[in-house]
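This document opens with one chain alone, in structure tokens, the form predicted alone.
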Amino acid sequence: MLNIDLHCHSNVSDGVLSPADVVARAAANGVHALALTDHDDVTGIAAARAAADAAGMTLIPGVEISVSWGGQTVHILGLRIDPAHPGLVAGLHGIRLGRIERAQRMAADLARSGIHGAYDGAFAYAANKEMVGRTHFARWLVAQGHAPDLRTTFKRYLTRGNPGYVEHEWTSLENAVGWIRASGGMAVIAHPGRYAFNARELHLLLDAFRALGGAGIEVISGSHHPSEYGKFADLARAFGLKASRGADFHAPDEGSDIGCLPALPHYCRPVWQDWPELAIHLSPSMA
């Protein structure tokens, strides 16, 4: 079986490893094909591709786009994108400008709760200064002793109803899917188990996504509990969507590691079905 991981982050967004180091870790874990999917930024892809070529691994150019839909933030993965496509580049730049303003409001809200210096603190954790986000704030809060780990931090801070959470309008689902498709890529809904939608709302999201040309949904995700895999595999089949697999890797000591998740259920149609760039990893008996 090919070990394919289509969701990971470098320090270009909210990961801690450089793009080259992410690829090196994936290679050490036996990954054959890896998608670098930094939040709203594609500038790490060139370095990741060079490292993957040197390691004999296939690098899938990707991105994770922040979307507002149904009163929540939804993440849409773009796989096999052209990172130089003008429409995609311009759209992502606009989202990053909004991220800076959001970070300033998050810090102000934390200050009103007695936690001061959060913006500068989070800023220091961000290698890419356009990409200060919740994970950078969370790492700073842990370092300052406000919580013992990231999981606890997100229960106490930065989420709806807690200090540090602010409403923010990202781009639309239509824009995100449109940019991905215009750049030659495939749009995939990231970690659907993370969204607080009821069954009806989730079905409406999947209907809207499919109508716009969305192609897939993450079934096996580092953000999903194993008990959820079957649920999302069944939804993929019911809505005619292909299935994806990705660790949502951010750091060696945070969550799932690259390439270490179970395989897709046998009845799923993988998003990577018929990708020609994977042929080099197939033996004649597998092709």
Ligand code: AMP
The other form holds:
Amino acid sequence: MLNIDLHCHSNVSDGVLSPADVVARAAANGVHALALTDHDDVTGIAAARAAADAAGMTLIPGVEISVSWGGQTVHILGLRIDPAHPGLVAGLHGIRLGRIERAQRMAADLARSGIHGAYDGAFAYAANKEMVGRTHFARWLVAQGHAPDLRTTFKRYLTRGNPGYVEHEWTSLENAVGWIRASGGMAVIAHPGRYAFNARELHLLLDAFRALGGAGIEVISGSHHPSEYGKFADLARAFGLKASRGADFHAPDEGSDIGCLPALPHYCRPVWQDWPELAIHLSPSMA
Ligand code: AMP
Ligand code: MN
Ligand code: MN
Ligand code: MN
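Show the same protein again, this time as the form predicted together with the named molecule rather than the form predicted alone.
Below is the entire complex, every chain and molecule, led by the chain shown above.
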């Protein structure tokens, strides 16, 4: 059976490994096909692809786009995108500019709680100075001794109602799905179990997403509790959406590792069902 992991981060966004090291880790874990899905940036894909070619692994060009929908932040994965597509590149650039302005407001809010220097502190943890986010702030807060680990940091800071959290308008669902599809990619809702929607709101999201040409949802995710897998497999089936699997790997000592989650339930239609680039791993010559 193929080990396919379609969600992970490098230090181009808020992961800690370089794109080449993410690929090396995936290969060591027995992954056949990996999607690099950095937040709002595609500049790691070239290096990841070169490393994957050398390792005999398939690299799926991906991205995880930040969207505002229904009063929440929703993450939309783009899989098999063209990282050079001008509309996608311009759209992502706009989101990253918004992140820099948001980081200033986050730092100002932390300063009001007596925590100073967070803007420069967070940027020191961002390998890509264009892509700064809450994880970079969180890593700095841990290093400064404000919390023992990332999990606790996000309980005390950077989340709604806590110091360092600011509202932010990301792009629209329509834009994100539109850019992904225009670049030849497939849109997938990341970790649907992580949003604070009730069942009715989640159904509205799935309807709106499908009407825009969205193709799938993550069923097996590092952000889902195993007890949720069946619920999202059933939802995918009920809404005529395909199913994806991804660890959402960020760092060796944080969360799920690449390619180590269970397989999709047998009744799911995988997002990779018709991907010709996977045939190489199924041919007898690969044995
Ligand atoms: P941002 O896109 O800047 O809002 O940052 C979102 C990122 O923060 C996510 O992709 C995760 O990597 C990280 N994150 C959010 N909530 C948590 C949490 N409770 N624990 C650990 N990491 C989190
Ligand atoms: Mn992240
Ligand atoms: Mn996400
Ligand atoms: Mn992610």
